[in-house]
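Given next, in structure tokens, is a single chain: the form predicted on its own.
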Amino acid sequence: MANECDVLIIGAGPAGLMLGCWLARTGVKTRIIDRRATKITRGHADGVQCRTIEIFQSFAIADRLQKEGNELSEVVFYNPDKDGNLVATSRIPDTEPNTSRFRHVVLNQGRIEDFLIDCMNTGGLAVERSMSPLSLEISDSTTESHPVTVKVQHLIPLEKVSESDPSSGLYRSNILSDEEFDRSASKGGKIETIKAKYVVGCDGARSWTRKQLGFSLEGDSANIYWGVMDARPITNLPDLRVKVVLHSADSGSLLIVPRERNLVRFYIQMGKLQPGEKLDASAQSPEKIIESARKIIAPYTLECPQVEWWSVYEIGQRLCKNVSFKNRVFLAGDAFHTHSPKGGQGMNVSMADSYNLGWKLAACAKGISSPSVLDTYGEERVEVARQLIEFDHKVSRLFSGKPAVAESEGVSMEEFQALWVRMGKWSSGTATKYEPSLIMAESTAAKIGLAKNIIIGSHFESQMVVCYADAHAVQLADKLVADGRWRLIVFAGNMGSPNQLQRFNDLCSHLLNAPESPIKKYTPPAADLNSVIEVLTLTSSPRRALPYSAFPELARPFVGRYRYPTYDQIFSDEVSYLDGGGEAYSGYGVDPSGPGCVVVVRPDQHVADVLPFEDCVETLALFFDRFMIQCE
């Protein structure tokens, strides 16, 4: 007997985890296994981006990465002066100031995975563990519920990892060989076929899903191998809790990246291939990385006494242009792009992929959306990789070739600045936009008049604001929690001008009322006014302006069985008492004493569209009915 889910995850590191997050609170039926028997708990992937701090926060664990982390306020970049001499040559900040409320922080992938599996399994969600998928199956009946099959055996597992080289992280990098990869497979145990309406491959560059699907990675080798290790440095080089940029004059380039526990990363340029040359992995040791960087600072001096973990990796670019097959099986995170990790990227940018993927399967499986939403996973999430791709293809061979020195030819270090500080707020997340599709609205100049700095495509970004029943400053943002629900955010304008009230209560009784309304269509009978598409007001006026009590009933709706009232979706922007703000309609872009506008957020935070009060409904209507599945 098959058994069957909504969704199974294959893969359990940060993509499939961050997947099992959205889909464990949003009640889906979910499996997520993992081949592994322990997860990591040291070294790999360790930036976290400010976007991505800000999608931790609506699962509401940005706070536990915040206080074990360590934040990066500064990069000083050292390059050879004339005489080819280490100097420091100029200071940047980490983070572009304004481009987030969160800060670009470092802390380990084991730590990262652990809050998203706390998350999970507040849902009744867990990783099981030393399981392996042996076949994929998909079923062209229209009529099956639960058409892909695959079937895997429970491994019994035959070493540890961390039992042989705890510090070591070469059994994951890519220099190894699919063979000397798969040797660290457990063997045995029984096999177990599961049903599922969705199969999702989080599994890896290596990824088993995308192979069974017949899909490639695309790309190229630099021919290039780096070094990389977490370690507690002595040396004399001044900078070394700041984020170094250092390139040499002939002897390479590293990164310096301070972390947790007075820990350092560093990322080391160690040596060239010839094409199609391969590294031998047991020849491979933190001895050999630090030589290679005592090489590269010198002449200051280093010395690692203690080495937590260490790797070493080949550069390359490369991507999986199909990310999907029939819409019942998908690839995400390294399983369809793979690139260096000195742009602080990859974990990033796969867990960005889950976020986007997560609500459209869980919308799916719960016959609150059509199949069609999710063909824009790949329209979205390709273009990203690709913007990636060539993101990290500049900055790897800008980083990895001999810098110009004196009269000689080479890289030109103003060049590398300038391409680092270019591209500062497309690394940290927040400059990702996706273009008009069914669930993404066309930007007009009529639309960006009502919220000149709202963006169509765009992420909704956060400004502090008043909550109009307790006075309690909040980050509006942080009422985009992730729990698969649509937000219409009214920016509702002077509620002390009666015309201006009367207006906003008019559309309010349209959303509440009119047939065609999405609120009215889409809600189920028995369910909450706010369960599907919930309404967050922000006015521009003090909220003394109009008593609680009189708003209408949509902007504070009863819910429960008892029907208790909300107090939490109504909003001033006005000072707070103790923590400021009074500037979310300039903020915006919105004018105060304006016609006010209704913005419409995806579950994943991103602006869908910005519409005024006149046609609003109607205007929701069809934007709605292309994808959405009416209640019985």
Contents of the next structure:
Protein chains: 2
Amino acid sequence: MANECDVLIIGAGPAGLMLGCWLARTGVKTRIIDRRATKITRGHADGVQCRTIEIFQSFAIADRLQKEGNELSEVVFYNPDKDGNLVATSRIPDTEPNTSRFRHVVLNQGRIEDFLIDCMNTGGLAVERSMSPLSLEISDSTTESHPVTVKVQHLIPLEKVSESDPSSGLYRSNILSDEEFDRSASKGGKIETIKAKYVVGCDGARSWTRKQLGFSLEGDSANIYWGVMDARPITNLPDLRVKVVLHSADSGSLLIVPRERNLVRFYIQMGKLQPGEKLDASAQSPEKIIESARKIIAPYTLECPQVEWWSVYEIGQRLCKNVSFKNRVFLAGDAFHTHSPKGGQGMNVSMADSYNLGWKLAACAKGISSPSVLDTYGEERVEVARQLIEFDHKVSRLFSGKPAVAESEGVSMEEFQALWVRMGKWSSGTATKYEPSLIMAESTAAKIGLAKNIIIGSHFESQMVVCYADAHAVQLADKLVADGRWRLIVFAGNMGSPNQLQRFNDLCSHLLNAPESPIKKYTPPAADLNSVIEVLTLTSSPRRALPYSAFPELARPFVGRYRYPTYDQIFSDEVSYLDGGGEAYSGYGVDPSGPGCVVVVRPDQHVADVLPFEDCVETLALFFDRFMIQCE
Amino acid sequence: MANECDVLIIGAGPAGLMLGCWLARTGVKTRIIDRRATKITRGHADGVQCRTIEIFQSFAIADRLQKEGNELSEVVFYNPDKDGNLVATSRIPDTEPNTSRFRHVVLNQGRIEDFLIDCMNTGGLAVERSMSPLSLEISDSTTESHPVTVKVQHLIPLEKVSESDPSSGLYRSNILSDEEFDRSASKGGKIETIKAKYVVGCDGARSWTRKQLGFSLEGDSANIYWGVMDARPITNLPDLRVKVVLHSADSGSLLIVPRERNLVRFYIQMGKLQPGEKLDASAQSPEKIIESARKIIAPYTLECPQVEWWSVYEIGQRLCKNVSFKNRVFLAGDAFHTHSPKGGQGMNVSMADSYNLGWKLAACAKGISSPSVLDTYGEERVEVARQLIEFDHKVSRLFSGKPAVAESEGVSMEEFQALWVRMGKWSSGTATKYEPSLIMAESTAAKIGLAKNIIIGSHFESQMVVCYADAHAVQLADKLVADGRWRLIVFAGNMGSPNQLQRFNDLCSHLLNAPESPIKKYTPPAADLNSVIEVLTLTSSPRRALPYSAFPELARPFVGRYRYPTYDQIFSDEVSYLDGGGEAYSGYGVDPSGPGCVVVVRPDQHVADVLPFEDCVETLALFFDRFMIQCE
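Alt. form predicted together with another copy of the chain, vs. the form predicted on its own above:
In what comes next, the whole complex appears, and the chain from above leads the way.
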């Protein structure tokens, strides 16, 4: 007898848990399994980029990350001077101004997973551990509601193998190696058959799911290996609590990333491998890593009384260009892209993969979107993975290269630093821009004219605005919570102008009443007016220009059992009492005295279109009719 | 057989729990008992003033308050116009700019108690419930280490009496009435004898402890009663999610305070009592309160589908001028001052009482300060309570008065609003200034010249500074954590000036080595250099002016088992990468090119003295020798 669920997630690392958050929050019947008996607690990934924190904010867990993590404020570059002595040559901010309302943070992966697990649990979903997939079959029948069958074995853990044991060996991102796994569990447990509408393999670089689909990672390695270590060091290097990018004249390179709880993450260049040579983990030790580090930072000293975790890894980049099979089985995260860890990218791109996939799967599982939206997952995310690998390839080469000192040959430190700065926006994750598709309109000059700084395809950036009802200064993007709803952000303009107020009222009336309006068409009759598509209104005039109670109902709908008024959907672009603001229209490039516009925002916060008030409802109708399914 | 503890706290309301936090954090052997079997969950106090949040920040729990509470941004005044119609006459910020780095928040008392309980639990202290004190005796023996004997009875709860039951009747601040209490518990449980060094009565307006000491509250009531209600209302009054202060022409006054979870706290003027008449709680109901509110806000409508809590209270102010007995038994909070709740002051002043007392009791219990510091508790806090009662008397009179409309007699709304604004800093709690005493130096013109905006007696205000080691923009006052340590904030001046650098190095050397230096004298030989008095350094020059490793050891001591360097004691006054700053010296009124100064800060953040570098060590020696006890 098979157990049915809408979505089965294989692997409970960051990518799998992020997907679990989406599905739990949107009420999709989901299971998430992992082969490991326990979750990791130390080591592994730690870099959290701006866009990832924005995503966490949409699940209301960014504050935990910010509280526990260490914000990175500065990067200092140490290079050899003409005599070969290490000197700090320049200092730059780690997060460039105006990148995001958040800044880069570092925190060990185990805690980040905890936040996602708690978020998922709130939605009623928990990880089922010690569950190993055995087989995957996809039915060709078009009538079957749950066409994917996965057999899984409930494992009996034999002993707890701690990955965070400092003697644990090679760096890997998400999952035990097959050998370690085989040592850790007996396969004698009961076998369960799960039938799912969709299966997502978030099972890391050695993805079992990928192997079942017959897909493979392609790419190669650079035959260079590095050590990585979380320690509490004592050093007379003048900088330790900022990010330090250090190239020695002859002894290799080193990256210092200050972490939470006074830890410091070190990446330390160790040595080369011969072509075909395999990295021998058993020959490595924390002492060897520290010894390499000492050579690199000499004449400065280094002692590490406490090492919390260490590993060694080989630099390489690999990509699988197929990420879905018949829109029924998908890959996310390391299962389709692997690379070296120094850029602090991997965990972020992996979570962004499933952030992209989650709302689409939820909409299809719930029958409110057609399956064709799932095509856009691969279209959008393989390109990001390709860019990631290109970035890593460049940075790794320059990082591991011997610096050019005086007239000698080698890597130009100026070139390296310039690349570092140039890639800042990309590596913050905020530069991701999706191409036109079923769910993404084309940009045109007319649209750019309406909102010069809102880029169709990019995520909707935040500006400080003032909430009409409570006078709070709020980040507008904080209102874009991850709950599966689409949003129309209406730049209403100046409510003090009778003409513009009339235009705005007309628009709201049309959106509320026109039979073709997607709000009318796709909101179930008994549901709240804002339950499928939410309208957020931003006026260019201050709060005093129009009393709250004078706004049309669409802008402040009455919701819930008691029909309470909403107080958090209308905002003004004015200077707040204590937090600045008043620069939203200029920040978005919208004329405060102009005709206004409507920005269509996807559930993952990416801007899908920018429209004038005129023909807005008709254009929206054409757009949503392409993929939305009317409830019966 | 008696059980011994250093401090016995009677009553686990806000005042008792705040005291518990101090004692738990400083490792003092403490017990905290409460008659009630369970804590309150709904209703009661809700206003949290700026200074209280600063205090919470010193215990690292401010973030919980800010996350769950509702920030109050605006106050709007509704008054009758010349025709008697209600109109919004003015809007002002609820927290005046530059009052604090925090803003007023409202949250129900039960959650605030939860935060304090969690903080206390982290230090190993838990509330013992269903414990009723029976007798209190104070030995006159000078040799007894634990001279206070309290007999307590372990109660057997008979039934759970919920105070938050909307039918529960009269408003009271912290504790069940005697009658309710008698109904709720049998007194048949076992009797325990507790011997304590100190006993603190935090047992509310009907304080048992106060009665044992023979002290009484003095004052009277105004024979006016008000209703209070937490509800989710539906109204067409244009403002509901900002604070609304509303005087109707003829139907009385009303205060609206928007709260967490879409609740709204209403204070509603109900009626008058004849002299000698007692308020009859049984005659009151939520319907009567809502009916009174409707008359006041007419012609606007009001519906309250959900009422979470309600009560009625009589306006009155009472004070007990004796707050300690032989420096062995103390009163804190409502036990020595009661008043009407509308100002949002009571819970704040109560917690500030025990925030003042806690570190002094801890220092005495641990034998590092002489008992004479305890004299300053009453000196400092009775004056604050007196001001509170004066404030409440004024505000209540104007609030309950009929407004003067056109030429009619009554309360001037202009006068009322002017008082409201004028009292803003006082009611935020940040204006509290203690007088010269054993632990508080006199101010002089020379001291004011050194730091024009640092007021001896007031708490040390915060400025944004940049942490040397990690380039983080931080609030300097965030470093003043509540751990019982005194602090020297050294305004080091310009480290780019060789002369000033030499002066600073000389000062540090003298503080470190001079036999009379309090750091030398009162820090136990085996303890960390910063364990009794911590030095925080603020330079006027930017971080680049001097490498971190060039600062003297006193400024960045090596601590703990592994002698790790500290990275969080040195700051610069410069513009940070992303958060502004660079205005600390001007904010504090210290000349950035001048000779610098040393600010002495008590464990409760109040500034005890401002000193020049010259004679600093000698003056500090005289000051600390007055009350510190050298360890043996």
